[in-house]
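Only one chain comes next, encoded as structure tokens, the form predicted on its own.
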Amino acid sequence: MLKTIFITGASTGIGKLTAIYFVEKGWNVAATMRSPEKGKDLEKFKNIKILKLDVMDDESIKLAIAETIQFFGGIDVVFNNAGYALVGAFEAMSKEHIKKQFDTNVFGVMNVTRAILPYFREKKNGVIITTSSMGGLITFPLYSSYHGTKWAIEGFMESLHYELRPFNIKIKNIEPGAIKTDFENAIEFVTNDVYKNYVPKAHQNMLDSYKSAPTAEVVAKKVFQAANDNSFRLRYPVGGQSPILLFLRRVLPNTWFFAIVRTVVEKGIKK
């Protein structure tokens, strides 16, 4: 019987070709998103199920869980993938603005986890498999909002890991920096004039770094990785900026390591 994954967001990006990898690899595929008719390119896949969801709607949640089990036999990984970035001075930002980036990337996570743990603790097995980012470990200027979002999720699904192992549900974060999708294009852009000699530079800098990053498809090789990992490790640093900057954030001094991200992501502003 083949293995079967639950994708949220998986209308653009690393959702979308998380799901193509993983059918290619002989997999079911449960593509879901908010706007279906957004995954109609996917339909041309045999054993893809495209899927209504959104992740602040625990109905839209329960029934497509429901209708994965029923129509694949069962689900055996859930890849929580759905996300929103907003960037920029957090003065600016509306409560608004900051409620939807919670809602998405720390509350959608926590309503999908929620609704299929019952299911994993019956079968007394499962994976939940969420993209976080290298973001949640380290910060950048103009991600406050972002990277409160991120911790959150690291030091959840950190704790959550303890208290779901003696039910053998694996806890998996998938933590890439800079891919090449359509994330930095939906990125939504918020300032003011009062930061106007610091953020439009620091924002390009940042733009910048996705100019030579990989593709979305090193981070769908780790999801499949980390799915077929039998072990319990938490974390997978993926992309060629992830791994050595979590490792330096983890040896060097603090004033060291703000000092390289100040070096980078400052450049070419006036002091």
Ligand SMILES: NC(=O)c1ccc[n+]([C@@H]2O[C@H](COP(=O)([O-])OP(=O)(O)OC[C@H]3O[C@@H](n4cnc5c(N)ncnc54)[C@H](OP(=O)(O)O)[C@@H]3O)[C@@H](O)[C@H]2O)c1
The other form holds:
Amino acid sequence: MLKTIFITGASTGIGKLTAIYFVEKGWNVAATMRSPEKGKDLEKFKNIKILKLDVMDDESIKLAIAETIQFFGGIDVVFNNAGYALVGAFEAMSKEHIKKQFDTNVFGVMNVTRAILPYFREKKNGVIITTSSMGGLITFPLYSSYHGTKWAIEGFMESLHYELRPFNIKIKNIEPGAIKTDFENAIEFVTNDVYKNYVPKAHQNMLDSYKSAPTAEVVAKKVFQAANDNSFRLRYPVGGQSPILLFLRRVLPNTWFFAIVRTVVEKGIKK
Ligand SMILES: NC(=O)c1ccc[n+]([C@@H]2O[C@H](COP(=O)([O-])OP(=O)(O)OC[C@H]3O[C@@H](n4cnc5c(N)ncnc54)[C@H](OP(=O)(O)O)[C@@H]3O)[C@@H](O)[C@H]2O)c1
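Now that the form predicted on its own has been shown, please provide the structure of the form predicted in complex with the ligand.
Okay, now the whole complex, with that chain kicking things off.
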């Protein structure tokens, strides 16, 4: 029987490319998305089933899981991928901005994870892969809320991996660096006049790092590696900058690492 992966946020970017990569490797794919009409070009693949799912809507999660199990006969891997970045000056971010960011990137992942656990626990087998970020282990300016969500995911999943191991449920975090996707367009940018000498320039310097970024296919391949990895390995950095920056963060004193970040991101900002 073919294996089945259940993906959230499969309408664009990493989720979409991962859906295509897995189906080409002979898997069944439940490609879930908020707006199934965005999945038109996935319809041509026989083993992709497009389903409606909003990570903030428990009912849609429950339904999509049930439909996938009925249609493909089971789920082997859940890929928590839906997410976006709230970027800018923290002071300019409203409670609503921040709530939506945490609802999507943190509580959304928890909602899907909670929903699949009874099924994986009963069959004593399952893999939960989450698109965290290298920004779940290091930080850059202007991404304070986004980092808050991805650091939360790293802590949540690291803790969870202990209690799920006795049930043979594997937890795996994918930690991409900058990747060329629609993510840049999906950024919600917020600032105010007080930060006019810092935020626009730092934001541009951050966006410039996407110019040489790899495409989402490198992440799809890493997800495939994680899905087929029988070990309990937790972390999978991927994309040009991620492995090197995570290594530097581990070996350098904090002050040195912060100086490197400031040199790159604060380039051109008058002190
Ligand atoms: N691109 C990068 O540089 C990068 C680096 C590190 C980590 N990541 C992470 O990678 C993941 C995917 O991002 P991407 O780069 O592929 O960006 P993307 O192309 O903008 O894809 C984001 C996906 O998340 C979906 N989504 C947003 N809110 C949702 C919700 N409430 N329920 C269900 N789906 C929702 C979007 O659906 P709609 O089409 O409905 O909006 C879209 O399919 C995110 O978790 C992001 O944090 C990206």
